[in-house]
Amino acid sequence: MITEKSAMVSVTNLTKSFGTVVAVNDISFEVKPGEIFGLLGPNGAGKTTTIKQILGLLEQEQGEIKVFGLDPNKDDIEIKRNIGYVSEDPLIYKSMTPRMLFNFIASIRGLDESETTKKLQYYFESLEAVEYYDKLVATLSRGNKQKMQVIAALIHDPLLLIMDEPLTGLDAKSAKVVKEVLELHKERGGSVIFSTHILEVAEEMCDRIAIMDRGKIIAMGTIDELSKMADKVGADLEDIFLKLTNQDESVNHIVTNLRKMMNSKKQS
């Protein structure tokens, strides 16, 4: 039974290795009710591995995870009942049509048929996907498969949304709709874990951000808090990120060399 807790998700000293590679290295964070919490970092930083452990898709090695105050290893069914998940790569039944897929989801989740039909109509119209309702998922473009994933994550009104690069492949209008849906979810007291490597999206969407690099959380806080940590008050997230990940000097060096090269070409 889910009870009221101060944190939707609590991660404490989480570690996960694959052979000699430490993918997640002793990280801790909390996700509050009514918060969009960002996991920001380059590909390979450990974001997806962290998410899969929260979902119970990967076995924990060390540390503790609580979701709604419950243990994913013991209460996985109750937890998954209240989570909507969008994976980095679409994990949907390609041999089905969206109609078949959502009938299946509604059945296994025990959703009200009339209410579900209304929600599906709203989401399909909002994401301009009505014409794909009876087409095989396997024939859909990357962006339209992503739309199906997003709808599947939202259809049961979960308490927690876990979104791993959810805007990948979406056109500008659909991406805007998804962003607005996440804001509405937050306003209703729901929480979102939003994993991305796109700095502009994280800056726009997230209330707090954990910056991951090589399996570690190297900084965490609001944009203002992160800017102070980086000694770059008022800077955008790109400059803050580069400073905190010790890449700013390297980028400056590269830009300087590029300028020299371009200037020498002009002179010749």
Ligand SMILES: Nc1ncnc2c1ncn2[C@@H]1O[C@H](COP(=O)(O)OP(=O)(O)OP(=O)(O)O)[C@@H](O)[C@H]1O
Second form
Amino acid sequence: MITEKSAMVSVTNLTKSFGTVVAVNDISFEVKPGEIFGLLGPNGAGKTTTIKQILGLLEQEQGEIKVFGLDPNKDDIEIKRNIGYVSEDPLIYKSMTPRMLFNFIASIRGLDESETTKKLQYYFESLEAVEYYDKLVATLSRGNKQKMQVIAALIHDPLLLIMDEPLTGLDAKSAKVVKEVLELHKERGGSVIFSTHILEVAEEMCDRIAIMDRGKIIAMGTIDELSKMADKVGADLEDIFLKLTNQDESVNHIVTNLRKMMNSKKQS
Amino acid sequence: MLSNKELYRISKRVYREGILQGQLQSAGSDQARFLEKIDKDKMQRSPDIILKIMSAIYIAGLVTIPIFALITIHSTLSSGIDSSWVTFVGSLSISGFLIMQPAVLLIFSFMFTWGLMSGGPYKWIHTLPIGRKDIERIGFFTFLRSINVQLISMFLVLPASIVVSIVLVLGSEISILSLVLLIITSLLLSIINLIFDLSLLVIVSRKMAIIMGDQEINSRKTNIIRVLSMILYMTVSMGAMYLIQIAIAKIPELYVLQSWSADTTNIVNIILSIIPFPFAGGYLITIMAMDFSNISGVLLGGSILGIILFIFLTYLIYKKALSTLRQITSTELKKYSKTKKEVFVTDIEIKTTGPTQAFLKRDFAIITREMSSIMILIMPFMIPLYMLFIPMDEQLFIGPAGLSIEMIVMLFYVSMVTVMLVVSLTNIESGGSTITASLPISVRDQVKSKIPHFVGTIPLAYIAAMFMRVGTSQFTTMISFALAFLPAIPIIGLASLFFKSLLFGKMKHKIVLEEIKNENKFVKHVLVFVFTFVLMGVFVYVSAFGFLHLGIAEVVSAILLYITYNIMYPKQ
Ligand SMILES: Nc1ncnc2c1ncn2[C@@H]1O[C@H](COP(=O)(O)OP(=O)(O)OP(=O)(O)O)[C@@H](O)[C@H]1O
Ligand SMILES: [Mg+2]
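Show the other one: the form predicted together with the named molecule, since we just had the form predicted on its own.
Next comes the full complex, this chain leading.
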């Protein structure tokens, strides 16, 4: 049973390595009910690895993870009943149609037929995916596959949504809808953990943000707190992000070199 | 234009890409872990090498056929049988060997080549600045690479057999000139044969690849056609091998059975010798091995003409193969018929079922549509098919109960098919999905959905196999043995399934069937095979003491199995 309501997820001193690569290095954070928590960081920072461990999809090595007060390596079934997960790559059965897929999911989750039907109709209509309901998943475009993943994560009204770059591939309208859904979810007391590379989205949506770099959380807090840390009060998240990940100078350097190179090419 | 050497080097990338794509396909949601593995483990990178060597060894084994034929020609010739008849029978034996070569190449190399014939692996090459002609040649080299070991073996078989027979007998019996001619001819013939067989393989693989289609088209109809053509392919190739083997074994008996006059034989010889494949080569070798003794010039001329025709025929087929390769490497090829009817959705509606049934439905959708699980559909047919082609042996019986060798072979064959089914069925669980990974899955339901395959399908196929012998004298004995062993079939199937999930899955409340404990994959798979075979071995051993013992063993193991099931996958 789900007991502790104070923190949806708490991660303490989590470390995970693949061979010699330390993908996640001694990180700790908490996600509270009614909070949208953003994970930011350059490619390979360890966001996906962190998320997979919270779900119990990767073996946990060091540190402690509690989801709803439970251990993902032991009580993963109980945890999964209350989580909606959108993975980085939309790996869904390609030889099923969404109809078969959602029948399957609803059967496994033991959901109510008429209630789920209503929700599904609503999501399919608002994400403009109705016409794909009987098409094979293999034939859907990247964005439409992503929609299926998102709907699959929402359909059972989970307490916690864990989304790894959920907006990848979505068109503007669908992205807007998903963002709205996340806001609604939060208003009803649910929590969201999501990773993204779109800094505007993070700035707009997240209550708190953790910036990861090379497996470590190098900064965490609200936008205001982060901008203070970066000595850039009032700046936008992009500047803060580049400053905190020590990439601001190297970006300038790269841009200058790029200009030079392109110009010399034009001349020759 | 790049040099051939460079292109051959590039073809290695294409070939690896083809293999890797296949592996990734079957790794499914496990791709990350698989890639981590492949980084460390060199063996994982060349999963094909063992198969390659094995089929090369099989091909090399054919060397005995011409050696035996040549030696027999000599011994019969000296025993005074009419020389035209000896020429006839000897040539038949050698020709049998020549036709066996492409058959074996087709059967054993097919698995390596048809994946390359779909065009998939060549796609990325088009993004590189390489000329069209070069890409075609890369296509050719990639193909060569996929069966290089077999080809070397194949090329050497005929010359090697000639050398061996020279050392054994011919050397002391025929003139130096004939020996030299014999070696040169065998080398020449070997080369032409190689090109001929290779081209044939290209064309047939391509046909098969077209039928098998791209992995992306997951239509049910395509898959059924795939299954049917696979079964047809297996039936034809197994049947052909069977017939050829019988023919090769029976041909020497013909030596003493001359039924026509020498004149008729001469005419038949001349006619056959002109037929380019396989007879012309068979005759030429035979003529030389007989040191041209008592051979008419017409026959020699006929077989040389036949060889020239064979070269011409090979040239034609080679051209055809080249154009086939050209098609594959050109990307514009893909012309799918876009006649799919538009589906209009009227209702979005959820229909739920129990979890076990949901798994069954999902499995059905995948099995009937996906290339990677095609074996699950084919496997059951293999059991009766096998029965059709294993030789009947009525003499050999073992133990007091009189179990025939044939029956034992059959039982182990069923065990093998069962393990293969276990492996493919459990692969469904890892192929696909973060979706499954995020669902609260009860392992018991998941396992339950696999049971029908072992309790229903395999036993049915096994009984069907027995009916392949209906009407023969052993049918009644066979069917009673078969029925006695019937309960053992699902028992070993389920035991094998549980054992695999024990080795690969996490216990208790985890998804067991997904391959979570993925280290030492190869060793674990071998263990599953050994476990299943040993289990079947125990049943066979016990049955030697009589059916009552077998029955008791079956009841006891069924009870044990049920207990294991409840311990491993408890109700929640
Ligand atoms: N299965 C794996 N095997 C080996 N190394 C891995 C594996 N998965 C991740 N890594 C490594 O762990 C590190 C963190 O990867 P992770 O996928 O968590 O990054 P990420 O922050 O999600 O990046 P991205 O923004 O590109 O999605 C990387 O260095 C990656 O190479
Ligand atoms: Mg990631």
